[in-house]
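To begin, one chain is listed below as structure tokens, in the form predicted alone.
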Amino acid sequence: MANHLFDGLFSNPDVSKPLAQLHDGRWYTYQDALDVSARFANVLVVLGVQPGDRVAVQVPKSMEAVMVYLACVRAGAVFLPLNTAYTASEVDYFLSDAVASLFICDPVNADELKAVAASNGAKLETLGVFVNEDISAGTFADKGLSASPSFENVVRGADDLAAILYTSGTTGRSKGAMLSHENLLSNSKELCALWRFTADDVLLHALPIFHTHGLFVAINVNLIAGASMIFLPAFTNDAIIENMPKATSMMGVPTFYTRLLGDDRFTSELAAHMRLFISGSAPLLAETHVEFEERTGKRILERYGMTETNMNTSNPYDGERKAGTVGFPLPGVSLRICDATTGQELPNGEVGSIEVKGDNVFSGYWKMPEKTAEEFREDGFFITGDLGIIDEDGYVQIVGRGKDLIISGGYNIYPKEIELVLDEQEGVLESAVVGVPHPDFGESVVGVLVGQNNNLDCDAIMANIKDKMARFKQPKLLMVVDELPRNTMGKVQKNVLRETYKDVFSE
């Protein structure tokens, strides 16, 4: 009998082939992955984990952590990765909400989190990075050393739950998106084919693995293709530049590419052999897209996804990768632009709510049936909360989040439109536009700028943009900061900016 996701990921691997080169010089083969994930699956069973139980994991990035993910799939458990930046208070919420039966944490945090696990009835184990058999990599890894490298996978079907990923929780408490075996497998298969991944690829992996991008896109695609990867603990220019000559492809967030472009060592010669650079998780500035091509002769492939849906769209592998867009809907994904209030589909060129439907789309939010019902149309389309347009060539462009929409004096204002103009101004490295309370207009526009130096002339910028957009769209105030607040995936935290500047028009 089949385990839908695991059998799909390991459909026909060359077990002797390298799966991952680690930063400490170790190599993991596909056989190692089969053996270690089996050992860890056996440990889960010994610890009392039953099919359908939630296993929460908050550990540093490592192949050991990847093996826990695969072990959960094999044992029929539900994998619940947690951001390593979450505090004990936040972890307490996730363990309680998910009713986790097992919590695996970093050994260095075990004392702090012991009480949190106990108060939620979760068994506590620790997992670090394995060095050798004489040095403990945590209690869970230690148990794995003596476990059997054979495991009979638990039967799981396409609709069985494989993972719960909690949303970032920018408004209210985080919501647990329930992802099935088919959600993850179907999406990874489509991406593997669309992006032409084969067993000859070597993926440069510097993303975190508690997130859809680094785990369910990068690793799942790699496994399906039977490819190899250079598995780095985190992104640094030094590590990327050192390892790029051995790679063929790279997945990253926009920050990766802007940092590389700021390094003189990143040259066209260094990138010449690379087959593919992919960007996602946050919008890639058109200027970055253009500068990257000018520097390397390569065009970054930008795509669009989210926690609840995995990947929805991608610029084409062959054909124009249009800067400022996220390409076309993936095969098997239906995407439409609708009026957010009426649900009526809008013609191309009009801004509206992005809605998607397909095997990639989650089944709903954990223990939130009312919230789930609110987010789906009667015909099964999921309301993403993103605003976008489809241009005359069929490319999808993200305008912003629905909650980022600014309504000033009764006019709808889309921040992305203003940000594009601000980013063009001399000396501006990047910008973020938010709406904050205003006594006369309800909301008014504030532009937050990062300069290439400390000499930004806000008055000159305001003068330059006044003829480029309607008066009601123009920022009432420009602020200059050293850097924009971002989450771990590089997305600008506009909720932080709104809170920071909420009183600027009332003072």
The other form holds:
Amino acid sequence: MANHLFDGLFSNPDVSKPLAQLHDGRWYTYQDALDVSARFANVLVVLGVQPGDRVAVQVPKSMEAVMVYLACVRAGAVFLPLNTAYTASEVDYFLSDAVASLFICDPVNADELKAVAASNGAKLETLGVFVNEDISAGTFADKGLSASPSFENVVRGADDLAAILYTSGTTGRSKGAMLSHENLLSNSKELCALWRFTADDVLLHALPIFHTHGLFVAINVNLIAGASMIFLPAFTNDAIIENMPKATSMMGVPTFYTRLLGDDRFTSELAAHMRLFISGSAPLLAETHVEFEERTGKRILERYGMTETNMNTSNPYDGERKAGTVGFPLPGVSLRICDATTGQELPNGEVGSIEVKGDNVFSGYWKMPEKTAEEFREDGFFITGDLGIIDEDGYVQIVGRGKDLIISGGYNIYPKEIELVLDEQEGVLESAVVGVPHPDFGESVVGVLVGQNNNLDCDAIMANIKDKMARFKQPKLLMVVDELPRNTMGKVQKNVLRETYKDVFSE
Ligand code: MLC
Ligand code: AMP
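Alternate state requested, the form predicted in complex with adenosine monophosphate (shown: the form predicted alone):
The complete assembly is shown below, putting the previous chain first.
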């Protein structure tokens, strides 16, 4: 019986092929993936998960975690991955908003998260990994070992929900982007063809798997191609340099590339056999593109996407990969540049709001019909919040953001969420959060505070916000000022703050 996404992902007939080489020396074949995801799907059913139920998952990167994703697809459940850096209070919001029926977490965090799951009516399971029987006893993975390796997939059509991925918003409240089977499948099929992935590829996988890039772009493309991955627990220069000789391709955020360029062991000899380096999730500086080519003789292929839309554009595989651009709209994606206020389409060469439409675009935000309506035009185009132009050769260039967003090392941070927490701190009258250039993360967070009196204790504030938000969102620097710059309407001039603090991380 048809399960739209699963059938599309596993259309490669050679099940004996390796799917992933793990850092602990284990291998997963495609047959292993079929067996383990079936076992896990059976466990989901035993735990009472019904088609359409949300299964929230916050676990360290592992193949078992990938199998939970596939098991959810097979069981018709909605997969809801969560950044491992989220604190208990952040997890609480996601479980409650999504009304998750099951929450799978890291055994290490189970004690802390037990109450959070219980108060939201979600069953709690710990994932466990197959590598060590002692630590896996009683876990979800352990239950999988005694379940059947065959499972009749739940029938799911193109429009059925496959996943909800939360993205923060300008109001400070995270929104769940609802992604259907077809949103995910159509996009990975296009990318697989465009980037020429085949069963001969070996992808160096060092991205986290709780976001679109590492999960849907990397893993789905790999599965459709019938390719293999070297599945690393996280990005480090050491791991990449050690494993590159066995790989053909890599996907990364710009920080991966700047870190590698800062390492003398990353040479043209090391990269000579590599077929493809792809970058996305944040702007790749044109100078990084140029430096990379000078070092390796390879041109990084930059593409542009977002959680709500999967991938929208890509530089070409064969043609000119133009530095500082994100290439052309993917086949099946309509992209236009519009006047942000009137919605009027603008001619090429003019800066405006980037809007997209296609099978890749999500259906809306979970339980937020009004927010959804605000971000779609009447003719179905989604307003990305990014500002761009289409150049004379048809390449899309992102020139800024209409939304107040910071992208740090590929992670999105909405200032409002941080400001709300800073404003609550003792002695703080008001705050403004901006992103400024950072040599490693591209952009980094600076919090600018106005105190009720003259003795704000920034160290105490940093200590106090530790448990309130994920580490990557916390300001890397707090500055105290007498007053925030404002325009005549009273609005904080963030451009002035960005200019004032633009060199704080490079000095
Ligand atoms: C880690 N830290 C960060 C950070 N990552 N701070 C700000 N921004 C980040 N991205 C914190 C750590 O907690 C640590 O805090 C300190 O900064 C230094 O950490 P590190 O050891 O140097 O970082 P590392 O663990 O190596 O991680 C850096 C990274 C990682 C770049 C490898 O952030 C990463 O994998 N990013 C990829 C994000 C991603 O996949 N984005 C895709 C989104 S999908 P302390 O406690 O030491 O002070 C999307 C759509 C699309 O955007 O188009 O793809
Ligand atoms: P996210 O919500 O985490 O999916 O992040 C999506 C945002 O990342 C987009 O709206 C863009 O602002 C940004 N982004 C993704 N890819 C690129 C890129 N290649 N260049 C510039 N910005 C990008």
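Residue numbers count along the first chain shown, from 1. Quick caveat, the model's predicted, so the values are computed rather than measured. In this text, rigid core is short for the largest set of C-alphas that superpose within 1.5 Å between two forms.
Within the set R336, K403, V45, D32, K403 is the hinge position, where C-alpha fit passes from one rigid part to the other between these two forms. Hinge angle between these two forms, smaller rigid part versus larger, from C-alpha superposition: 159 degrees. The two forms, fitted on their core, place the C-alpha of L497 7.6 Å apart, compared between these two forms. Core-aligned Cα shift between these two forms at L477: this is 16.2 Å.
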